[in-house]
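Form predicted on its own, single chain, as structure tokens, below.
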Amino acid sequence: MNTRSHYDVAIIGAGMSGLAAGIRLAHFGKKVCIFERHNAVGGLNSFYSIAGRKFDVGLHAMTNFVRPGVKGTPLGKLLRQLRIDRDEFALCEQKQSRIAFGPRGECSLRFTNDFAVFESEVVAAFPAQADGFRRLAAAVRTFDDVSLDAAPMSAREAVRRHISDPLLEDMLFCPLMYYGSATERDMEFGQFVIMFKALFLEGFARPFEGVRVVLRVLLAKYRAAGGERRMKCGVQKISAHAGRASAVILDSGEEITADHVISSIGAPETDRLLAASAGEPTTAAPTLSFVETISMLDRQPAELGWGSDTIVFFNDSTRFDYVRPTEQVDPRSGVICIPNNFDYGADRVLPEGIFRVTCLANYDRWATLPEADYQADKLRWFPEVQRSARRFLPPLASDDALVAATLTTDMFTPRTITKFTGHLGGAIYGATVKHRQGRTSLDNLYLCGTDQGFLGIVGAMLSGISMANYHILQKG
């Protein structure tokens, strides 16, 4: 039983970044405790069970995958810093993914974990942009995206120095935004570079058992290093004195003191913990959120004729409109994920088919609905989201083929995200303004995770590591 009331480091939130920060600090003998309000670790990348069936949330794929022996990559750094053998994650590569634009995906760019495939697709579809695309890729490779002091700049402006075709521009931005942008219509160029490298220069992979494998490994490393965690034990406020965090006050009213506090729950959410002691929060709540439909099938998706696509990023409009929709959901664009289509090895297939579709959503349109209306609207939007996505996959033998193959379904909304993670506005990618150095208004309170600026599962863990190193370990 945990009885300590003072720690070297208190970490708020047991998401990927919080767990990684805890492991790194515990390895160096720090007395560290992670405080988590909910009963499951992982935050935005976790899983839940219904009737014995497990559903991943968040994880479509781990980005930044590279094969063994490739040096100087985020995945290699992560494994080294957390003392994880790459076989422990048991990552299996994607087969192939696509970016599909047009009413039925008439313009399509295929990509794999081999960047040459994507480059050849771009050159074939946009021959006049070939040299510009190669210059852009070279600029991405040489840009220092991990600098904590880099000045922000518009990614749209940077990309337009090399790419003049608006369609290609939008096709490049679509997957990067859907997998990492908290900003409407544009990205900060450093964020663009991080995601371009993660998706196109490196690639996608997934453990056979999904996100549970990653979480098991992290928890085992944290326990072995001597870290403590308190589940169903949220922080209600952060007390401050003389410009420092003096204590965290738990939901129970218990006061915990620490030399350092790391918050992995997001900048506006952390701001509200401070505001509980000091007054009104100053950080604006995020605006971008999503819905996702999940269908569990009695057969492999390939048996429906859906081929080998792992992830499909789709958009049916003239331009890609990555903005908060005015309606509850914008089904014009989104992401299809078929976890069965990773290369798990010969004769190894997931026991059930999985078909996931993600689209932009409006948090305010979902947040305050009476329960009956909320459930009715989920039932109304579920088939609409799936109908939109199916336009970008090979047609089924009949309109009711998917229904006939479906064992069960589920759907999460922005309201679900806030309920189970505490993220304001149902946000996945946090606030629009990132804090690269992780600093806050208090000298010993630091941010890690999405609002520190690193993206994806690997990026989140690297954020926790970098903040632990930069603010605590390097200062002795």
Second form
Amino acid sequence: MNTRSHYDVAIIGAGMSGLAAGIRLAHFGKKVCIFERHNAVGGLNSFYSIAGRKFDVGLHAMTNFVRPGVKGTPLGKLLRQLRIDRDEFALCEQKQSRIAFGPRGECSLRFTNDFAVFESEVVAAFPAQADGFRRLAAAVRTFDDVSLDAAPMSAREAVRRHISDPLLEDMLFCPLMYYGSATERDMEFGQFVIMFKALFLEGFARPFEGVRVVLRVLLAKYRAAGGERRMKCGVQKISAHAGRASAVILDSGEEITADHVISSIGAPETDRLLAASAGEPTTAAPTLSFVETISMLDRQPAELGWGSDTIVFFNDSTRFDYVRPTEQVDPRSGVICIPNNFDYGADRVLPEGIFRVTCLANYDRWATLPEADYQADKLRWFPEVQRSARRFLPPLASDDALVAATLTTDMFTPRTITKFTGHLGGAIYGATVKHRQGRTSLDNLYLCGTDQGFLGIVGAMLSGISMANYHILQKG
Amino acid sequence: MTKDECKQVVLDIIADIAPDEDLSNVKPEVRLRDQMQLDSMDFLDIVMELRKRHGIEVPEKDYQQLASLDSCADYLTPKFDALTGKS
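Next up, can you give the form predicted in complex with its partner chain of this protein, since the form predicted on its own came first?
The next block holds the full complex; its first chain is the one shown before.
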């Protein structure tokens, strides 16, 4: 019998947001427990091993990177709030990234962690849009994106007030959508601003050892603050009584009571836990999902001629369609990530080359396949996705050079995402409707994470922090 | 507790919550916000750390009393003294 089954706060999910909320609450003396169904922490940003080889999931790059001394940005707030010394993350900056559009990437805009580089690239490629672009950047800088109650506004409309060339408009939207939009075609302007700052005004970085460094730091802080954590311990139901969450029921049937419950698992997913007790209809599942191919290489990508680009956002078509594909995968656009191409310092290189490509995918077309068909379709799409992406990188010495350098491969699909994270519809960026204040139908049940609406891993952690502060710590 | 000791308590807290700020030259009469980058999240943390470390409660209506080191000392010193029975 577990004698410690009552907590000040029960947190569902040990991803970035749940861990960050837990650190805040435990640091200020709350009795907290995080319940996680999986056997690993990290949620959508985790890692796994196959045959001794470690793979990162989620994280291509940590966005929101600013150098030491730059204050008042999300990264700085996060480090302060969690009492993390920035050296603990040991972030290494990107070399350069690109947005490449056209059948062969003919129109390409480079960006780095210095916004002036991006601005000069835009001005050189789109001279007529120069003033508009500067006005847009100024509008982004002055927008209050942390307000918890701003009125929603179309980002496409807001951007078109400054940018009249649809190609530049799409090129600006492509990276921002791929790195955080749960909605098709358009974004809410507040979300656009958060992402524009995170990618273009701030930048990309990565710890040498990838996402596990970030998770290790969070776990150490949480443990040191006295937080408890129960792994392989999912929540199957939230019981409600008189408008309040009265208990969470674990998969084992064990009942846990708590004064407050924070759910990081998503809004529709949380509704399901409530409906499990009330029988109410659940919210619609999200629509956008992704596949990713991963190739581990026996040499550094630089030896293939791919040594400059850290991330490449590509699109081969006249317009950029950020929509759920009708096919299983839409290889026309996507994101290339080459984790070797961060600046890790002299003589420090990742032990193997890594080449990752992400494309939009249709959850329904993957979810119900019989196992044999599922495996066959993965094999069929893998080269298709890579072939599409390679058009936007320097040509290889020979057509089979990539295959010849490949040690092993892996691929995740929308089905993989749902299987390991529990997110409905293979969603990475959550549901289309965000709940900025984190409120639910129950007084003491709050959301944090993707469906609260701060984006990226820095956003996810800030979401956990903000919700813990707003709903629990500020109230004493 | 003297007012100087009280100011040091507040500075120690700020040093922990905002280690990236230079605290060597903080002017006691100037608003903290005007000398360093502190936002509402940071002020919440000053209040929370006062409670956690020293058992001092600062109700929300009194947050503006923490604007500068001098006002912190004026407001908090009697609270510290009350705790130690020296009021």
